[in-house]
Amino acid sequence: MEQVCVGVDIGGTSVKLGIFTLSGTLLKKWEIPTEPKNDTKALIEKIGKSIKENLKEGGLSLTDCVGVGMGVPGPVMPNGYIEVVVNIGWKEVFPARILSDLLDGMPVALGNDANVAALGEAWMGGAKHIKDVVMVTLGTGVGGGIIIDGKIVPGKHGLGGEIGHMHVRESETEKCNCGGKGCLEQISSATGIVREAKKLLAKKKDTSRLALIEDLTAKDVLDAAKAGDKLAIEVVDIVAKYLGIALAHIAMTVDPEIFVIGGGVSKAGDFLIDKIREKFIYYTPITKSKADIVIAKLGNDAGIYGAAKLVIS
């Protein structure tokens, strides 16, 4: 029987999980709820019952599977202590440890969500064979995985990634939710554009089609602006324009050779891109030869594959 490895992304309202040759192919994936929560134990607990039934259904026993890697939607400290993870409610605990005594010893890996996700989009997606990639998720939040020699960099205090939190607008007067004011996250994520929009349309009101949107969303900024709304293309030349910068920076640091852009908001696909690799261009006069910038491809299979594969790195 060919060895196999789990991949486990835990996130505020579910668990996936996988089942993964060596090799990258998945075999099989599934999801459990989140829950119970604030009860690190407890959850860990049905997170290794379902990894022995469903290992059990495929004629997998513990025995053919190297081990077990876990992505947490929190920082990771290198020793596998996390301090606080608050949408799920764990506090200074050392999950990996549980997981392993109740899979008999077997090896488990713990990393950041956002940067597993990164070495998953390196190891079989849009930066597949590529070594130095960068990745920056465009959701609710901006978040960011740094792979380096195909090696995650969670940092010396687990803020290795924390794109989302670099300080990029100085009149920003407004505290974004990490306690700073001018995050790339407060213009950047989906959030942040609906709020750019809207500070816009309450100067320009007349002037878009937007001021016709109750609920206004990230993506209806951005379909208006691919139809010409030039109000919406302003708020897309900003948004591009502080990633831009943020990317120039990240470059000018660690030198990637591809930087991949996931989450919702890279849904708007080349229109988007191609925004940002101008401003990014822009940013980065010193040389002609830069980072490539691509979409993600394995979407919310991200994650599983970057902690199968922090397993087995």
Given for the second form:
There are 2 protein chains.
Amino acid sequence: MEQVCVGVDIGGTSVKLGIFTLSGTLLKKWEIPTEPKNDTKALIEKIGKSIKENLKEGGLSLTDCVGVGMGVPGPVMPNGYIEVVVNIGWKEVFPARILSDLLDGMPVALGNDANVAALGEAWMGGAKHIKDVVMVTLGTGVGGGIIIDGKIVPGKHGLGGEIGHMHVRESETEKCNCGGKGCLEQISSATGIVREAKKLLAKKKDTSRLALIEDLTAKDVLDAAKAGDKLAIEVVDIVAKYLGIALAHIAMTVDPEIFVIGGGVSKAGDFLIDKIREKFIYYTPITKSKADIVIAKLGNDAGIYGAAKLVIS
Amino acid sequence: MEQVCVGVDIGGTSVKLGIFTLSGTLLKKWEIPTEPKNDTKALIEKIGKSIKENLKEGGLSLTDCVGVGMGVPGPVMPNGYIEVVVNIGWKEVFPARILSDLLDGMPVALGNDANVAALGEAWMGGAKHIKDVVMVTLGTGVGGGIIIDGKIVPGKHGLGGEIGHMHVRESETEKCNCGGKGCLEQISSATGIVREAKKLLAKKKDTSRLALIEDLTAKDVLDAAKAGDKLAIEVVDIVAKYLGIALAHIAMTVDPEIFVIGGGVSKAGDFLIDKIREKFIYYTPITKSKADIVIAKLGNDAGIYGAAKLVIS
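Alternate state requested, the form predicted in complex with another copy of the chain (shown: the form predicted on its own):
The next block holds the full complex; its first chain is the one shown before.
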């Protein structure tokens, strides 16, 4: 029997799971609800049971599986300790140890979800087989993951890749969720894009089709920009400018071979990527040789891919 | 005979060399002038000859030496290729290969000087035996070196640790040497400190003792700030603010265990470090657990230490 590994991506609503060959072929994927919350042991027990059942259905035993990797939506200390993960109610736990005990001592690895997604894209996605990769996820917030020499850089205080909270705009007056001001996430997340659009609309309402839309979304703004709406283009230029500055900061720190842009906002495709690239080039005049910027390929599966890779890297 | 390694730090004026035990004891150090320039082979031949002579004087043969590391003041590609090093006139060369051929095929490693200095401080200096270290060198310019898991992160385009050219000040109007605007180096280098002081003096000349000094230096500004001069304190606060922002950017990328601050400006000591720490804390509200910030310990020897460590890591 070919050996396999399992990737688990624990989100606020659902837990995604996948069985992979060691060379990165997804054999099976499924989901279970993230229930119960606030009880790490109970959820991990459900995950362990589900892994056993699905391996068995695939004609696999525990000994065919080299290990399980898990991504969680919060900071993970280098020793696998989790202080707190707010949106699933975990506190002061070592989740990998619990799961390993349930799976006859099988190796279980743990990582932060944004870091793990970056590893997934570096394994089988937009940066396939590239060893120095930075992924930026533009969703409700802005997350990031740094892969150097094929390995996640988790950081010593759980901050590795927390690029959404880089202070990039000096003139910002509103506070970010993190307590700071001028964070990248305040501008370039889906939420940030809507906020920027509303700020401009408040100034010059009559000039944009966006003024007619109730419950404005980031997609509305990006679609309008693509269609030539001037105010929307102005918003996208601001969003791309601060992303370009942040990518330049990252380049002048770890200088990856490639940046992978993922998350819901990245569905805007080349239109957005081209603008980000233009700004990135502008803010890195020091060199002609630049990192590539590409779109993520694995979508919502990046987490299970990267989690699985955790145990075979 | 105990085995040794050799570190070579090639600067614009002199080449520093040191013989080390593999556990980091400096046995001997010396210097030769960086002559001739614009002729890589001729300078490397002088370096090779000097290494052989000094090993011999120490009763050592080439076979007692496990290798030679070299730091150079310019970008080094991952394969050891140097496109150009302006201030020693090197162009399109593989210097390590030349030296290795002269030393009977001995292993020779090459690195950028700022990266190599960081490795030195991580080996035997301010961050001794710590594996995740970022060094910031505040001299005529601002340089940096990123050490992750005990190894230099050189970057894929020679940009690893080029933190002096992070765009940190949006309102900057003057151009930096790199062609950009608002670079950290424009504010927090020795040159930048003088420039900031002159800008403030031009606004309110009568309020500061600095107005009386001809040929103002960064040391004058830092000394005056320590002595309570209000305008000088204002300058140091600006310098520390942008350093704090840059360290926060780095923390949200690779999140090191410790920052080491070196270079001539760092001689201002705890007075400066305390102000940088205060700003770093302010710009990282997302976490309570922070990286330490300490002063470099090896001074001008950091380069030879780090270069030597290149061949034994």
